[in-house]
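Take a look at this one chain, the form predicted on its own, written out in C-alpha cells.
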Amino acid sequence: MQPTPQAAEPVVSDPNETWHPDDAFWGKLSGFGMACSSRSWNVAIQSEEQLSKVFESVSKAGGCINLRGSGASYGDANINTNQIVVDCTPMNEIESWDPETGLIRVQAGVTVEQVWRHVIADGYWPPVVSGTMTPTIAGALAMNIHGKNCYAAGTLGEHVVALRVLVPSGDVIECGPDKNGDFFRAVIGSYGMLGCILSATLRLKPIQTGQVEVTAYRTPNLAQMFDVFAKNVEQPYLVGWIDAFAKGDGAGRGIVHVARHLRADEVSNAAATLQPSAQELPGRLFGILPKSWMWRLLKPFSNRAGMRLINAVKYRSCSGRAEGKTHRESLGAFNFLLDFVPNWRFVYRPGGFIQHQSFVPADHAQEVFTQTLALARQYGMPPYLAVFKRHRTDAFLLSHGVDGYSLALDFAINNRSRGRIIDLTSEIDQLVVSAGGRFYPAKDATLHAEDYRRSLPDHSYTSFKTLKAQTDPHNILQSDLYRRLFQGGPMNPGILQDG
C-alpha cells in the first residue's frame, strides 16, 4: 500500500499578508474534475500591460502566479493554493484570419468554440480540438490538448505557426517552429510554468462539409478493441469507448467511432452543413427532455451499481446492430461529446472525480491496459468511463505523446474511495512507468514527482527545469500542480478531504 499524502501545507500562512492586485478577490476554485480546489486570490486581466504589472509586482514582493483560461484541466494545473491565479479569458479578441492561406491569430482567451464558429463557414475547421470547446486557446497549447485524431493529426501544437509569450520579467518572446525554436518546443505543453501565451497562430484545418461519416464497431474484449484500431489507422478519426465494468472473457468489451469528413458530393446541400447553426449541439433530449434536467436525472446513477448498468445498457445498444453500422454527425456533436450534456459533471458532486490517463508503447499496451483494468476490478474501484485512443510522438519537451495508446479512466471521489484510489493510481503509474509510458498533466491529480520524472527522458526534465531558471529566475509562475510534479510538493487537499 502506498502511504496516504498529507493535505499541502498553505503557501502562506496568512493570505492576507500576500501581495495581491487592488481589484483581486478571495475566493475559491477548483480543476474541472472538482475533487482539487483550492481558495486563492483571482484577478481578471484584460491586456498584456496589465498581465506585465503583476509579474513586476510579484516580482518584487514575492508570492507567485498561476495563469488559467476556462478552468477545463480536470485535476489541479490550474489552481494555485494560497496565492494569485489570473484569469486571461478577458484577452478574448481574434486579431486576424485569412480564408486564404487558412491562418488565424487569436489572443490567449478565445475559446475553441469562437475559433470553429469563426471559421467553419469559409470551410475551415480547428485541426484538433478536445471533447469539450470550452478551452481556451493558450490553455489548449499549455497543456498540448489531443483529440480523436491525434495519431493522424498530432496535437495542437503541431498546427502552430506562431507565438507571442511573456515571460516574468516582462519580455515578449516571438516564436514557432522555425524562430527560437527550442523555446516554441518548450513552452507548448509546459503547464504554463514558462510564460503566458499571449497570441498564437494556427494553421487551421480546410473542409468541404461540416459532417462526418461515423461508423460504430462492437469489440467484445480488448484485443478485438485493438484489432478494429489497427484495421482501422488509415482513417481520420478513431476513438474507444470500454465497458470497465466487464470482466472474464469480456473484460476491455466496448465500441470504436471511426469516423472520416464527408465530401461536398456526398452532402445534398453543403453549405448549409458549413453554418454555425448546423454545428448547434441539440438543447432536447429527444426533442422534449430539456438536457439541462439530464445530470439531476443520471445522479441517482452515480454509484457502481448505476454505472455497471449504464455501461451494460450503451454496451449492448450497439450489440442489437450489424457490426459496422454507418450513421453521419455534423462535426460537433462527433466531436463535442463532453458538452452534449450541461453540467454532466455535476453527477459527480460533492466530492467529484478524478481522470487518470496513461499513454503506453504500442508494444506493451495490450498488456498494461489489461492489467490496469483488472486492478480497477481488484480495487472495487471500476471507472465509470474508460476512454482509448491512438498517438504518436512529437518533439515538444514535456511531450506526454508515445508511438502507441492511451486509456482514459474517470474515478469518483467519496470519503470511503479516496484512499483507495490514491493506492489504484499509484499501481497503475507503475506499471505505465516500467513499460516506458507517459503521462498527460491536464488530467491527472495523484501522479509523483518521481514517477513523473522517471516518465520523461533525463534531457527533457532537465532541460525544462534549466529553461524555467532562466526565464522564470524567481519562480513566480507555479501552481498546485508544478509543486507537485517538480518539487515533490503533496497533492491537493480536495483529493484528501470534502471540500
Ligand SMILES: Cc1cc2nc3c(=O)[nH]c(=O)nc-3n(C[C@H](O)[C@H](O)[C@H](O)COP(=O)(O)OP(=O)(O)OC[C@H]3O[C@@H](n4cnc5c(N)ncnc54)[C@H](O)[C@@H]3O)c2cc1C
Contents of the next structure:
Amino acid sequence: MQPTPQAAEPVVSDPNETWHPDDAFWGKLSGFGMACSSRSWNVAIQSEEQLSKVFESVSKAGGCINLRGSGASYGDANINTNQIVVDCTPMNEIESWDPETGLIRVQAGVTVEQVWRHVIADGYWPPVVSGTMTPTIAGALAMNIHGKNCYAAGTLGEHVVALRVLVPSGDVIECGPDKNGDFFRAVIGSYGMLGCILSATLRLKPIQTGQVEVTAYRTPNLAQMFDVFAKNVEQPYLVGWIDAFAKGDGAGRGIVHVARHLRADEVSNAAATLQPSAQELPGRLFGILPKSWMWRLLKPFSNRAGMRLINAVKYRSCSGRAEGKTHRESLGAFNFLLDFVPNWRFVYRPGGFIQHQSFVPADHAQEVFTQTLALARQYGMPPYLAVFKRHRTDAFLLSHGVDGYSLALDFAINNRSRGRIIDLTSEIDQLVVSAGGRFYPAKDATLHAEDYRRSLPDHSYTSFKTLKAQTDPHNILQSDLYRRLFQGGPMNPGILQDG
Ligand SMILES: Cc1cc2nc3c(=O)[nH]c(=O)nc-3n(C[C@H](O)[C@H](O)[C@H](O)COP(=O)(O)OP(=O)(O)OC[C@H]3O[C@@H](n4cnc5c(N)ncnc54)[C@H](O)[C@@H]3O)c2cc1C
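Go ahead and give the structure of the form predicted together with the ligand, now that the form predicted on its own is out.
Let's see the whole complex now, leading with the same chain.
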C-alpha cells in the first residue's frame, strides 16, 4: 500500500499573482465526477489568434494553462488549480463535410452530438463514440476515446486523417498518420499537454440504417461473461454490465449486450431511421415521468443498500435470457445510454464519485478483475456501476490500449469512502501494473505517478517527456492530472477530506 498523499497544496498560493486574460473569471470548475474540483482563472476562447496571444503572455509572465472541452472527463484532467483554464467550446464550427468521402473537418469544440446530427441523414455515423454524446472532438482526441466497438474499430484517433495543433511556441503543426506522424501519434492521447487541437479531419463510418439489433445475454458469473465476449468477438459491438455487489458463485455476474448495424433490407423504412429525430432519446419514462426527474427518484437509493437492490433488480430483469434475447434500438439509444437520465451524476451529491478504469491484457484479465471485485467488497465499497469492455492495442504514444479487457468502476465519494478509496484503488493499481495493464487518464483521479510510469513502456514515457520539453519549453500546458501523473503532484482534496 502506498502512503496517502497530503491534501493538495495550491500551485500558486495567491491566485492574484497569476497572470490571466482580462476577460477571465475566477471560479470553480470540477471534473464530471464532481469529486475533483478547484478554482481557476477561466476564459473562453473564440479563435486561434486569441489563444496564441494567451500562450504568448503566459510564456512571458509565468503560470500555466489547461485546455478544457465539455468537462466530461471524470477526474482532474480538465481542472488547473489556481491557474488558467481555457474553454475551447466556442470554437465549434463544422468546417466541411463531404458525404462522398465521409470526411468531416471540425473545430476543436464541435461535440460528438453535433457530428452525428450533421451526418446521419447522409448515411454516416462517427466510427467511435463514448457513452455520452457531450464530449468535444478535441477533448475526445486528447484522451483518445474508445467505444463499445474498440476491439473491432480501435480508438477515435485511428479514424483521424489530419489535425491542426497550436503548440505553445505559437507554431501551428499540421499532422496526420502520414505527416509529422510521430507528433500526431504523440498528441492524440496526450491530454492536452503538447498543444491545442484546433481542428480535426475524421473519416466517418457509412451506415444503411439508424438502428442496431441488440442481443442481451445474462451471464451468471465473470467466467461466463468472458465466454460470451469470446464467442461474439466477430460482432461489431460488445459491452458488459457487472453487478459488483454479487459474491460467491455469482461474483461478477452481469449482462452482455451484443449489437450489429441493421441493413436497409432489414428495416421497413431505412431513410426514416436515418433522420436525427429517429435518434432522439425519449423525453419521458414510461411515457409519463419527465426524465429530468429521474435522478431525484434515484437519489434515495444512493447508498450501499439501495445500489445493491438496483443492481440485483437489473440483473434479474434479464433473467431467462442466458440464450440471448434480441431487440432493436436506435444508434443513439444504444450508444448514449448514459445520456438517457439527465444529470444522473447528481445522485452522487454532495461528495461526487470517481471512476477507475483499468485495462488488462487478455491472459490476466479474468484473474485481475476477479481480485479487483473481491477487493472492493473487502473494503466494503462495491462500485455502484461496473462496465466491462474488449480492447485492442494501438500505435499512440501514451496509449491506454491493450489486447485485452477493461473494467470501469464508479465509486461514490462519501464519508465512508473518502481517504480509504485511495488505499483501494492503489491496491487495484498494483494488480493492474503487475499484469502489464494500463490506465485511462480520462477516468482517473487517484493513480500515483510511480504506478503510471510503471504502466507505460519506458520509451513511451521518456519520448513523451522529451517531446513535451521541445514543444512546451516553459511548461505552460499543465493540468492537475499532469502534475499528479508526471510530477508526483497531489490528489484533489475532495477525494482525501470532507469539504
Ligand atoms: C457519461 C460519460 C460516459 C463516457 N463514456 C466514455 C466511453 O465510453 N469511452 C471513453 O473513451 N470515454 C468515455 N467518457 C470520457 C470522455 O469521453 C472523455 O473524458 C473525453 O475526453 C471528454 O471530452 P471533453 O470535451 O469533455 O474534454 P474535457 O474533459 O473537458 O478535457 C479532456 C482532456 O482534453 C484536453 N483538451 C480539451 N480541449 C483540447 C484541445 N482543444 N486540444 C487539446 N487538448 C484538449 C483537456 O486538457 C483534458 O486533458 C465518458 C464520459 C462521461 C461523462
